[in-house]
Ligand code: SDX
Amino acid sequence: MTSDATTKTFTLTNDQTGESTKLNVLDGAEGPPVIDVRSMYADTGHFTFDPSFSSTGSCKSRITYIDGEKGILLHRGYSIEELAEKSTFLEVAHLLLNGDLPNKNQFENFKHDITYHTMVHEQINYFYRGFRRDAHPMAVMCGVVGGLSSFYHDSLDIWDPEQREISAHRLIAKIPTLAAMSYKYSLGQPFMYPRNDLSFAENFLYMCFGLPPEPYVVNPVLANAMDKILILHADHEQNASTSTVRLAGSSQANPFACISAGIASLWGPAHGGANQAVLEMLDEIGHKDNIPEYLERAKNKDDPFRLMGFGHRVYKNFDPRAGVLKKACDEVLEDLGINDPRLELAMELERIALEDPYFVDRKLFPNVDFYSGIILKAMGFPTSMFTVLFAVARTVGWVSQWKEMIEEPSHRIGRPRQLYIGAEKRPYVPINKRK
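Show me the one chain in the form predicted alone?
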C-alpha cells in the first residue's frame, strides 16, 4: 500500500501483463482500512471472490462497531457494557435509530410514540387462525410481520422521512405484540392487549404470561433481565439477517417486507438458533456426572459433538455481552429458586469449563447465547420462542440499518457477482436426438 498527502492507494499488479492498477484505500473511524474495489472491474476486467462476504465491506455505517479480537461492541460509540448497565432498551433504541442518547424530553416523546403504537389492527387476529396450532412461532412471525404492510398504507413511502419514522416506530412497537400473540396462539390462550402503564420489557412479559381471569404482576428481576437481553441483542453490525434486511431494502421494498425477510434469515440455526442449541446440548449431556465425558468429546476434532454457547465466530477473545448477562442470569436463578436439573447442569458445565485449561487457553468462554438460553428457560419460555425473542430485540437494529441505507444518497440495489463454473455455451439438441 502506498500513500500521499491526501489519498491512500493499494496497487495491484497483473503477473501476466505486468500492468498495475491503483485502488483507493478508505479509513473508517475504527477498524482496519478498506480497499475500495468499486472501479476494479472497469479498470482490470476482474471481480473479487469472497464467498460469505467475510472479507468484504458492503456498506458504510455509523451504527455499530465490533472488534472481535479485543471483545469490543460499540453502539454509536457507547460500549455495550455501559449501555446495558445504565440505559433501558428504549433509550438504546433511540440511540440506534437517531444517533444519540435522548435527553429527558426526547425520551418521553419517543417512549410515548412507541407505547402508543403497540396495539395491532384487530383484523390481524384472523391471520393467526390460518396457522396450525403447532406451527413454529418463527413461521408465524414471517407471515404476520410481512402482512403489516397490508394494513398501514399511510407509512409505505420510503422516500418520505416522516413516513420512514412512523414505520420504524410501528415495527419496534408492534413486533413484541405479534411475538406474544404467536406464543399465546401456540398455547391456545387468549391474546393479551398491551398496557401503556408498563415499560417495554414489562409489557412484553405481561402479554406473554398474563391471563384475563387474574391480575399479572411483573417480577422486576425478570423484567430487568428481559431488558438486558433486548439491549444486548439490539444490533450486531452486518450479520446475516441485517445484511438480508439491507439487501431487501436496496430493492426499495417496503420496511415491513424487509423486516420479515430479516426474520426469515434469523430463523436459521446457524444465526438466531444458537441459544436454543445450548438447551438441546444440555439435554444431550443429560446429567452433571456426564460433563467430563462430553468435555473430552468437545476436545476431540474427530467427534461431531460441539460445546454450544462457548466461544464466538466474531469475538476471538470474549463476548462482551456475556458478562452482563451472566450477572442477570445469576439474579434470575436466585430470585426464582428454580430446582431444574437442566439449569443446574448448565451452571455446573459453566464452572467446569471455565476451570479447564483447554477451554481457557483457547478463550472458549461462555457467550451471550449460553446465558440467554438459561434465562429464557427459567422464565418459562419454550425453546421454540427463543429465536422470536431474538427478533423482538433485533428489530430496532434492522430498522436502524434499513433507515441508514435508505438515507444514504449513493445507495443502489444490491447485486453480488459470481464465479461461474458451469457448462460453456453449447448448441440446443431436439429431444428426439438426445442420447
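Residue numbers count along the first chain shown, from 1. The structure displayed is predicted, hence computed values, not measured ones. The term rigid core refers to the maximal set of C-alpha atoms that superpose within 1.5 Å between the two forms. First, how it differs from the form predicted together with the ligand.
When two forms of a protein are overlaid on their rigid core, residues whose CA moves 2 Å or more are considered shifted, and D134 is not one of them between the two forms. The two forms, fitted on the rigid core, differ between the two forms by less than 2 Å at the CA of L222.
If you fit the rigid core between the two forms, you'll see the Cα of V368 move by 2 angstroms or more.
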Contents of the next structure:
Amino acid sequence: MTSDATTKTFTLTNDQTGESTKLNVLDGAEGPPVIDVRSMYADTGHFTFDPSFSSTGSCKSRITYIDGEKGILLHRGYSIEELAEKSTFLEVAHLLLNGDLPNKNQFENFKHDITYHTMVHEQINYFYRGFRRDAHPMAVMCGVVGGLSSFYHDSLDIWDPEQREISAHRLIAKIPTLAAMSYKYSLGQPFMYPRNDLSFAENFLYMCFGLPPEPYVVNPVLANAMDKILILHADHEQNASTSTVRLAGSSQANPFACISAGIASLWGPAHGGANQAVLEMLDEIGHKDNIPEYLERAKNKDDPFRLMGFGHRVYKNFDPRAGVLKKACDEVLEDLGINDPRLELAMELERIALEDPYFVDRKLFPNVDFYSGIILKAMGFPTSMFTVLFAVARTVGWVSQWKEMIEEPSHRIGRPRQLYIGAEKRPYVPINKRK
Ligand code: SDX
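Please move on to the form predicted together with the ligand, as the form predicted alone is already shown.
The next block holds the full complex; its first chain is the one shown before.
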C-alpha cells in the first residue's frame, strides 16, 4: 500500500516573486515516482500543462504495470508472457478484476457467473435491425452497449459492491455475445445463442462462425489462439480508452455507459483501430518492392501516412505482446496451412524499418496491433471485426479499472483545466453592425 506521506519533495521557485513551493514526491511499488501537484494551483496560482498526458499520472492503480524502456508488462505482478503461455483469458479476467489468480473453487464460481450471464435480453436483438447491414460493427457496439443499461436497472447502483460485481460480470459475459451478433448481423446470418458447455474463447468462435443447420466443431488451435489474443489485449494501464472509461466513471455514470465510451475511444486508428489499419496498410503496400516508398511516406511530416502497428507512447522497446502474437501467428498459419503473403510482407517491413535510423532513433517498434490482424484474418474474421475483438478483451481491463476507481475512497470527478489562448472579453455587436 503506498501512502501520500513522504519526506521527499520538489521545490518550485517563482523566478518573478522568489516564492518557493514544496511539492511532495510519492513513490509507487514500481516505476517512476510522481510529483504530487494536487495543491499546486492553490499554492502557486499555476496549472500544469500536459495535453497528451505524456508526463502525467492520472491515478493510483494496482492492476497493470508497464516499463516502456524494458518492454515489461505485468498484470497484478504476473508477466504477460507467463500469463499468455500458462493461463486462460477467464483466469486473467479474475486476476484483473479481483487482484489474484483464482483457486479452483474461486475459478469454478467465477466461470459459472460469467457463463450464466452470456445471454442477452431478446429485445436487444431489435437494436441491430436499426443499423444498415454494412454498418461498421464498432458503431453497432457503441450503440448496443450504451443501451444495455436500460435492461439492468437492478445493477446500476455503483455504490453497492454486489451491483458493481454483477454489472462487471454482465459486461464481461455479454460483450462477446453482442460482438458476435454484430458480426452475424453484417452477414445476414442468424444470431447464435451462447453455449454453456464451451470455454469463453470456444463459445465466442462458435457464436461467430457457427450456423444453425450444422454442428460447429471448434478447432482447438484457433480456440487457443483466440484465448491468447484475448489475454494479450485484456488491459494496458491508463491508455486512451481506459482513461476514457475512468473519466466517464468519475461522473458516476453507470458502468454500461462507461464501457460504451471506452469502445468509442478504442475505435480510433491511433489506438485499437490500428489492427484494422495494419491490414489495410499491408494491402495498400502490396509488395515488398514498395516498402521503401511507404517508409519514406511514413517519415514525411507533410504526409498523413504512418506505419500502422508501429510506435507506442509508452514502449520505447519491443511491445512484449507483439512477440507473443508473432509466435501465435506462425502457429495458426502453419496449422491452417495458410501461406498469407501479408505475413511475409509484414516481416520484411519490420526488418527494413528496424534498420532505418528514423524508426530506430525514435524507438518505433512493432506494437500489439502489428501482427494481431494477420492472425485474425487467418481465423476468418473480416478486418472490420478486428477492433471489436480488441474491445471484447479490453472490456475486462475497463471494468477492472472502473471498479478500482469507484472503490478508491478519495476519487473525485475528473475535471482538467486549460491554457486559454482565445479572445479577450469584448462587447456584443448586432448583426447589422458586423463587417
Ligand atoms: C495501441 O496506450 C496504449 O497502451 C495503447 C495500446 C493498448 O493496449 O491500449 O497499446 C494499444 O493503441 C497501440 C498503438 C496502436 N497505434 C498504431 O499502431 C498507430 C501508429 N502509431 C502512431 O500513431 C503512434 O506511434 C502512437 C499513436 C502509437 C503513439 O503516438 P505518440 O506517443 O504521440 O508518438 P508521437 O506521435 O509523438 O511520435 C513520436 C515521433 C514523431 O516524429 P517526430 O515529431 O519526433 O519527428 O515518432 C513519429 C512521430 O511522427 N512516429 C511515427 C509513428 N509513430 C510515431 N512515424 C511513422 N509511423 C509511426 N507509426
